[in-house]
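In the form predicted on its own, a lone chain appears below as structure tokens.
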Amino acid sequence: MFETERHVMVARQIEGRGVKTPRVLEAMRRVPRHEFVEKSSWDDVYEDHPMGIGLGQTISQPYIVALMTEALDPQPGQRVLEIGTGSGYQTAVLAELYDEVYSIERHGALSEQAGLILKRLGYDQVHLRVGDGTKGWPEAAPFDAIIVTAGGPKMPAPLMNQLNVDHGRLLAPIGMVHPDSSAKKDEDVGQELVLMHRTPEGIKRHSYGDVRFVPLIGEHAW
């Protein structure tokens, strides 16, 4: 079901906009996005836009999911930490590419629902937790990659500390103004998608441009 729609989505919205990694493209073709939203939203579930999932949270547009996944440069045998499980869609894409996926969500209801869907789809290597994602998952660290799917004012220090020192990659939307602020105009609340990459020469920073995510809430964020 929806297999044709997924292939069209990848060709037009993702590969057509510059995402080229074959393993990432195949993961986007395989994961059934419609399973992570209500049936009432299925008519346009494979269009390139975010969708509400309740509790003020969203499922990101497919292009952004693919872009962020490619930026992590996933390799066989690696482990990844996701901050913000949400619907579980990005989690499933990661599970197509990583041996182990750890994911933290602050809303228990979303985590429970995502867990049921992921289990039904056979993603047994996914570990879920409810809590403050800005603190990371220290007992499972270090991680080869960490992805943050909500926007905060800076990179949470605990996440940097839980990153593998050998080419670990941390990706997060960063913005100095709270995205829900009513005191600022839209142009003032943009976020920048930033990758911090550990290398033998030190930490390298790369920007993937402007984005807009829901707020990252926690001790080391808003």
Contents of the next structure:
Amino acid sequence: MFETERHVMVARQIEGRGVKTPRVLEAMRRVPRHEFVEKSSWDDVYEDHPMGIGLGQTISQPYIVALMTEALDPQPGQRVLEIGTGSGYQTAVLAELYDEVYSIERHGALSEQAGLILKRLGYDQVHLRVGDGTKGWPEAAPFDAIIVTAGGPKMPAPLMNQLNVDHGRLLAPIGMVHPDSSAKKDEDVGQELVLMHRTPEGIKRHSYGDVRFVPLIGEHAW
Ligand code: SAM
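Given the form predicted on its own above, I would also like to look at the protein as it appears in the form predicted in complex with S-adenosylmethionine.
Everything in the complex follows now, all chains and molecules, and the chain you saw is the first one.
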């Protein structure tokens, strides 16, 4: 269902904007995005924008999901940690590309709903947890990649420490809006998408430009 829509989405919104990795493009063609939203939203679920999923949270824009997945450089045999399960859509894209996917969500209701959908779709290598993802998942560390899908003021230190020392990648939207500013705690503010890449020569930082995510709320965030 919606296969044609997914092919058009990938061609126009994703390849058309420069995402090139064949495995990532194939994952974006395979994952049924409509399964992660209410039926009443199916009319425009393959359009070029994020959508509400309840509790003030969003399923990310398809292009941003693809861009972030490509930035992680997923390789066979690797393990990934996601902070912000949300609808579970990005989780499913990661599950197409990683051997093990760990994902943490602070809202129990979202995690439960995402878990049901992921299970129904057969993503058996996904492990979900409810809690503050800024503390990471120490028992399952180290991870080859960590992706944060909400915007915080800085890279959460525990996540840096749970990254594989050999080419681990941590990707997060970082916004410098201070909590004491006029922006409220739960307000949607813009960020820079930042990749920290551990290499034998040290940590390399790369920016993927401006993005807009809901806030990362937790001990090592807002
Ligand atoms: N990747 C998701 C998708 O495709 O549906 C979109 C995630 S949404 C933009 C960000 C999610 O991060 C929200 O569901 C929010 O509740 C969650 N979140 C915010 N702070 C968090 C934290 N400290 N730990 C875990 N989840 C958090």
